[in-house]
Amino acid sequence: MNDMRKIERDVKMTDTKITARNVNVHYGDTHAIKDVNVDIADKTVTAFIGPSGCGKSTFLRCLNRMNDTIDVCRVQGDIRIDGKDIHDKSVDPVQLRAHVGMVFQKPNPFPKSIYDNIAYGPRIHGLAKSKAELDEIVEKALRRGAIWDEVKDRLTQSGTGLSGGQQQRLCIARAIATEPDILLMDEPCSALDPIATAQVEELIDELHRDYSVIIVTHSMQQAARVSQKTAFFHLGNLVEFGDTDQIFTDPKDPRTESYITGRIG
């Protein structure tokens, strides 16, 4: 019976969470993303790597329709989460972003208390029926964000008073407070020191047991440390996608090899 459970778990681990087909993105006359096709697995850390301006952050923002907020941006193609078209008229972008959380490059806590930073999303989405339930959600999110022990005695203090690394973990906790299925991270460690970076990387390793995590990173070393799958973008094209070990040790495309070895980028 235990073997059967393990088989079922292993099958679930490889379930496809996101499918993208023929995705193109234009900013005015600029063709930023060109015919991207990819399947992203559930409960996996997927890293997007590539030179600056290659389209990796633009594609990341397609996955929770953040590009909708940019007037000159036009997204074409088919993107599905659990088989559901995210551009279907029945999909509310606000609800979509509750299920597809996002952590940005620079920590951006709200100018509110630590408690209210976490409680904000659950409140507006009606996830708690009482103060006790909200307290429970806040504690659970802060624990999952690996910051509870550091802030539990100062929940009424401002989130902006925390250190940079603590602020980023607070933002991760805020993103997961609405119980998302997917967590998008756009260079979440680029503004952090090495110790804070190591803490966030350790947290990412824990989070992928419960979430599909997609991280844009400028650091190939970070991609190699935290991800199971890696996608290499170059000039708006998804050049290569595969197991992280394979991408870094035996890339199939010469452009990938050139980037990995430092000849381009």
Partner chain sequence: MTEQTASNKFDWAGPAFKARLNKRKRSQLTLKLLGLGAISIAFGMLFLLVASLVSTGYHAFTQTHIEVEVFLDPEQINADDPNRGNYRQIITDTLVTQFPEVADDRAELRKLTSILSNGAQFSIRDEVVADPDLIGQTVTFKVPVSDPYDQLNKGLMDRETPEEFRRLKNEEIANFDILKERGMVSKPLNTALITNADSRFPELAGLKGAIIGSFYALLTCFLLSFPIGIGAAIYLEEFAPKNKVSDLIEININNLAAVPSVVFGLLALAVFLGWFGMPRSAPFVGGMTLALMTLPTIIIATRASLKAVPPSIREAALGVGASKQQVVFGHVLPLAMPGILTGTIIGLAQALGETAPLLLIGMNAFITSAPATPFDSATALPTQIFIWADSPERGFVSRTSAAILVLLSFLIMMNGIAIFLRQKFQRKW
Given for the second form:
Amino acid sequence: MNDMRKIERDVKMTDTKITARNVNVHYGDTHAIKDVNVDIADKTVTAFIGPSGCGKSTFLRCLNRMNDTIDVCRVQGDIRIDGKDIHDKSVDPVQLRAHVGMVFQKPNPFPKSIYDNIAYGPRIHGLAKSKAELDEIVEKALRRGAIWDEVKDRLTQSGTGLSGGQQQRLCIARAIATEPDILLMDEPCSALDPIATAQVEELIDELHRDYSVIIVTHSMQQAARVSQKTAFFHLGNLVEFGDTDQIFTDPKDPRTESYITGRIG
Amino acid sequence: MTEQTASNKFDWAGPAFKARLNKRKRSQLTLKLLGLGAISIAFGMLFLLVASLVSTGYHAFTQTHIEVEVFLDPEQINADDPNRGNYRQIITDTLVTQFPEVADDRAELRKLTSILSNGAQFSIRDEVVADPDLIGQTVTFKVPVSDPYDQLNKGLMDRETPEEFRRLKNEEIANFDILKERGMVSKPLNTALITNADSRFPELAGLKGAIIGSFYALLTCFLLSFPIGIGAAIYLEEFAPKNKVSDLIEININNLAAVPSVVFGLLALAVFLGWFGMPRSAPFVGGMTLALMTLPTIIIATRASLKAVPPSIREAALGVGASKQQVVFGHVLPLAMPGILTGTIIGLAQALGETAPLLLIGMNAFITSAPATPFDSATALPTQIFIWADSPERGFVSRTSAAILVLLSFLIMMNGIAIFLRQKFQRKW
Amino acid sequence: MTLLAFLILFCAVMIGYMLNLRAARAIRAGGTRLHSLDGFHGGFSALVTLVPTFFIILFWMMFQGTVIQSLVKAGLPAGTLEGLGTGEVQLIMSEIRSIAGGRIFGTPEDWKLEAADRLVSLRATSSILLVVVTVIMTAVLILLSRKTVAAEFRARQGVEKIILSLMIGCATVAIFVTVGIVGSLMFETYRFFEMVPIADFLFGTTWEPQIPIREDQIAAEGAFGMVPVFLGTLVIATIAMIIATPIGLFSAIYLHEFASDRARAYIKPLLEILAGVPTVVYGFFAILVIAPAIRSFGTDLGLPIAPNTALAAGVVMGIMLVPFISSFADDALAAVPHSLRDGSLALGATQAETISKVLFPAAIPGIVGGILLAVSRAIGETMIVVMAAGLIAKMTINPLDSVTTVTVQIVTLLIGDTAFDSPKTLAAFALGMVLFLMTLVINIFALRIVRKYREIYD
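Provide the structure of the form predicted in complex with its partner chain, given the form predicted alone shown above.
So here's everything in the complex, that chain up top.
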């Protein structure tokens, strides 16, 4: 516990939302994540950067136990959200995922209407007691997803008919609809054009007031633009974690420096 | 997770959510159990199928025989032409030596001779024809018993059944039991099942004709569908221009694969038999019909394995100045061959099990000799199964099951070879 | 004799190959550069000789029987065949054939003996003629191709052109098969409708083709009304689909979502075995096990169950279709992008919710396509119903009763000797036409759905 306090102090004075201790992940025979320790603050944007295959997405999927859905994947270690162990028997991954929303690399709206896409989460979790309440939840989520004005007149049309950027914002709104505390974003802009990327980045900036946002990204510029904290992963290790400014201007680890300056990656 | 930030307005740990979560988990379990149940039903049926075939069929792999010492009376046999002889009388005389008391009672005598198969006289005749020196000697023969006694000996006939509902009367059973006590009854492996052709008498009926007929039909099918199928597939995959005609051929082949088999039988009946005047019941015609049905399977499999050969190989060969055909026949085709063979064997296995089209071209005829050439009348394994399943004699029930087991073992063998080929030559590019 | 013809052809091909090969080598030895390799010159000759002669021999074999028979028929004394039906003519011809084969029963008329003699001599002539034709053809072709050998002759292109046209020929065989099916069915069906009015066939509610009736009564009696036969087909196909669809879909769902990779590796091939069992085996299974089981079950409940109830055939057919539906559904579920499943699970949905609310709706087109193909199979399936269903057409939809199907009627009408001019035989072709069209429409529709659906996610 002492050890934990010490690191917390390093990370300034915001509340800690997620703590991870000695997290190891194995994919079959490959050791994908090696002894990762990290504390993620509430209401900030934390960026995971690193070369592809470094394990940043895998680590992200540990946080909402999405790795459970893959047969060959084994997760070891202690991950706590608000101090509660997410691998505890009393925690159901189904409810955990309602608290920890996730947005994927490729926009993946369901082949259903825009309304049904947003209402999917609230419906399965039974969050609305009436149609009016559900309407309210949908509208609120779409507004927060910064897409309400674009789709309010065509809520019954298919979500797959939207443009790529709109689809991704729809997916963000869908993740918000269950009122999560944490939003995980797995390279949310890699399939989008620059204009759509700018819109999504703007949205992420908005969101960090209410949520702690963790974003995995390939693009260092993006990490610099949207995040307050940055973690650098390399070959399954968390090499360096700190304020974004510090990581980009004064990296402590030579590996981080090499990556930032473009020598590995 | 309970004492959470203000933004979380739902009481996730509350009883309402707990109850809901339990309900959701129950429906998850229900779906899983439904899936397991469905698979169990399917497997249960498969098991029932195999079990019922084995439990009825294994009886047919043995056949009750009686060992008799036959005096080949020169008075009854024409020594110049051993084909002509009163072998029936010889058999009767043999049995009389066992039961001297019935010698003068015609009715009793008839009961007694009914123990032996009707074919017994012919198998003795065949022995004598093969070796005329036997005439005048006393020779020990093992002859099959007729179907009811075979059933009795295998325990398939209940001795407790009241006599009037039983096929064998008490007296007849007693006769048989006496023979049994004298150690004359045996139950050896029923080789006749494979070495005999069809017969009206279950104890003599075998699959030789059907197996040879099926072989000829499959051979014809292979010789026609393999080259034509590969030719068509290579053309469509490698040479055909992408235009309406190629599209038409492609759609055509896909639809042909789904045409009911009985329609191919109608085609064969009208065109091969009706217009071309080809012989009825010939395995050759059956094979031609099966070839038409196998063709789409082979074409589709060949195209798939040609597609699986990476373009880099084609480009490399074209790069050193080979013509397109040299590339295809010299490099692509050999690499695709294992896949093509696998598809072909699977197609042939399907053809081996096809029945309906063969029925329509008359391959369900009753033929007591194996075909010598593919142009002779014959049955095939599946049509033989159909004939036997339709026969009223009790003995044919177990023989049908046995024939099915033979057919299935051929199918398992063919599919085994296909799987072996696939495993052995499977390549990852 | 045909064997001799093939032997001659084989030798000729060899000779032609060697001749051209040597000629090419000789030219090369003379110091001239040839356009094509020597082997291609040899191959050109071999192919030029082989292909046409082979087809001539094949056609000869196919048609000599028909030609000889009609020659013999034409040579019969005038008037002998007048006023006889096709069946009687066939009988006379087969008698002549068996006399020619040396099997003489009783004392045939002199004109029959004469005809038999003529048959024998015609057959001999035909065989000799075949050999002569083969020899002449191969000789001419060898000489022609020998003349082509020259330095600038493009033998490789020649060979490739021949091979390409052979392959095109192969590809069009599939078209010919379809044309043959449609043509023969249409021709015989047309002849059927000349005897029985088309409306009687399509809308008649009585099907009693086996009952002998006077010629002029056929149509009037309305014994060729296909409605009850069609109805029976639907009854059995419906039972089969009621069994196969849920079992197939639920096993696909289990395999796709719940089974571990190891379990999948065992379950899938075992299920496929059900699809590989020949239908004649299912038919026997139906009469050996299922029908008695259903009957004794029905007797316990006091239900009147017909000996060959539609239920037995339908249930067994359903089992046969299970792997068909399950593999289509499995493919359709697998074609739904993985990201949708992840998206649903990440929102906190259970696997069951993900399957039923996201994956299944997304896979519906593919699944429907598979089910339609299964329906077409059920309608066209023959052996199970021939063995386990009834022969008598009834206007009933009671699954406990005995019904007959289109395929059963086709087979029963055509088993045994067939004469091509009786309405009984032709009725089978008319039913075949109906069957072909029905399955064709369903198949085209289903294949289109499946293909469209694949395009969405590709």
